[in-house]
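What follows is one chain in structure tokens, specifically the form predicted on its own.
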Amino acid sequence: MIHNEVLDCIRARRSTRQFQERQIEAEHLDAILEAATWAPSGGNCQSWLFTAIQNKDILTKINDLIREGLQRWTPDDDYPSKLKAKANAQKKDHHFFYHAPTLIIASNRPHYQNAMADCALALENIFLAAHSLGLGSCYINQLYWLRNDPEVRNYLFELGILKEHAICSSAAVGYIGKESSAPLRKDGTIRIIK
């Protein structure tokens, strides 16, 4: 196994689902957002927008809109996380981004074929940058699932996310409240043809 700073960071990063209340430093947020902009994008379009939210009242409102939206929403498949989110929407105290003090929403042009891929690459940069700075992060799906919900969209528009942008996903970021253990890597996921 080869060790270097990048490979070790990739192996050590975990999804965080319990955050401390304290906010991340402004310089760390700037570094994480800059890392997002260095991700590859199709044809070097860089047509994404990263909206970082740190206002606790706004984060609470977004969480409430997610809860309400999920109650109206019908999953389009039986993905277990969708079914779990739908069930959690019935719980008044459930927090869909784990009380993270920072939420970064990635959006992009809706009819651009690489919109989701570009934002996913940028989010991975966010996760690795956060880990390198001693912060935790977690990929959050619910705003993507509710990207066409009128109440969610209208509120995000009020926050400055373009109406003509599609919500691609988001990242919860903050100081780690509880470390996550590393799940085993599944066998049979790599194939080399020479």
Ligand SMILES: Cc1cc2nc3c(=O)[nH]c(=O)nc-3n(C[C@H](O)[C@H](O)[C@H](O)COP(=O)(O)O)c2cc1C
The other form holds:
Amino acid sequence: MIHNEVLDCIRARRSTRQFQERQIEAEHLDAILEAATWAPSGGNCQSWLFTAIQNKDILTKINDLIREGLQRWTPDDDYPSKLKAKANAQKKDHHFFYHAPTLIIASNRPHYQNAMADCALALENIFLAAHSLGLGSCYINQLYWLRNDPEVRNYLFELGILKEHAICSSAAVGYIGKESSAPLRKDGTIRIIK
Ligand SMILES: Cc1cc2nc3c(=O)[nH]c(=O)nc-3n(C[C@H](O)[C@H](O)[C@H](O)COP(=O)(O)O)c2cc1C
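What would the structure be for the form predicted together with the ligand, rather than the form predicted on its own?
The next block holds the full complex; its first chain is the one shown before.
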């Protein structure tokens, strides 16, 4: 197995689901957001928008909107995480981004086929950059599921995210409260044809 800083960072990054309360340093946030903008993008569009939120009241409001939105929402399939999120939405104290002090929402311009692909690549840059700085992070999908929820969109609009924008995903970032263990890698997912 080859070891170097990048490969070891890729292997060691985990999804954090318990964060410390303290905020991340401003220069770390800048570095993570800059890393996002260095991701590849279809046709070099760079049409993404990364909205980082560190205000406690706004984060609480977003969590409330997610909880209320999920109660109204009907999943379009029986994907277990969606069913679990619906059940969690019944719990008043459930926090969908684990009380992370920073949430970065990735959105993209409307009617752009590569919107999700570009933002997903940028998010992985965010996760790896965060890990390299000693921070934890987690992909948070609920805002994507609720991308057409009028109440969620009205509030995101107040935060400067245009209603036509495609909400792709979000990243919770903060100091790790509890380490996550590494899931085993599944066999049979790689083929090499020579
Ligand atoms: C498309 C996508 C959506 C995800 N959504 C969530 C989510 O909403 N909440 C969450 O806690 N983790 C979410 N995750 C994180 C996965 O659960 C996690 O990556 C997986 O369990 C493997 O663990 P690891 O990231 O620690 O290797 C998501 C990951 C991806 C790629």
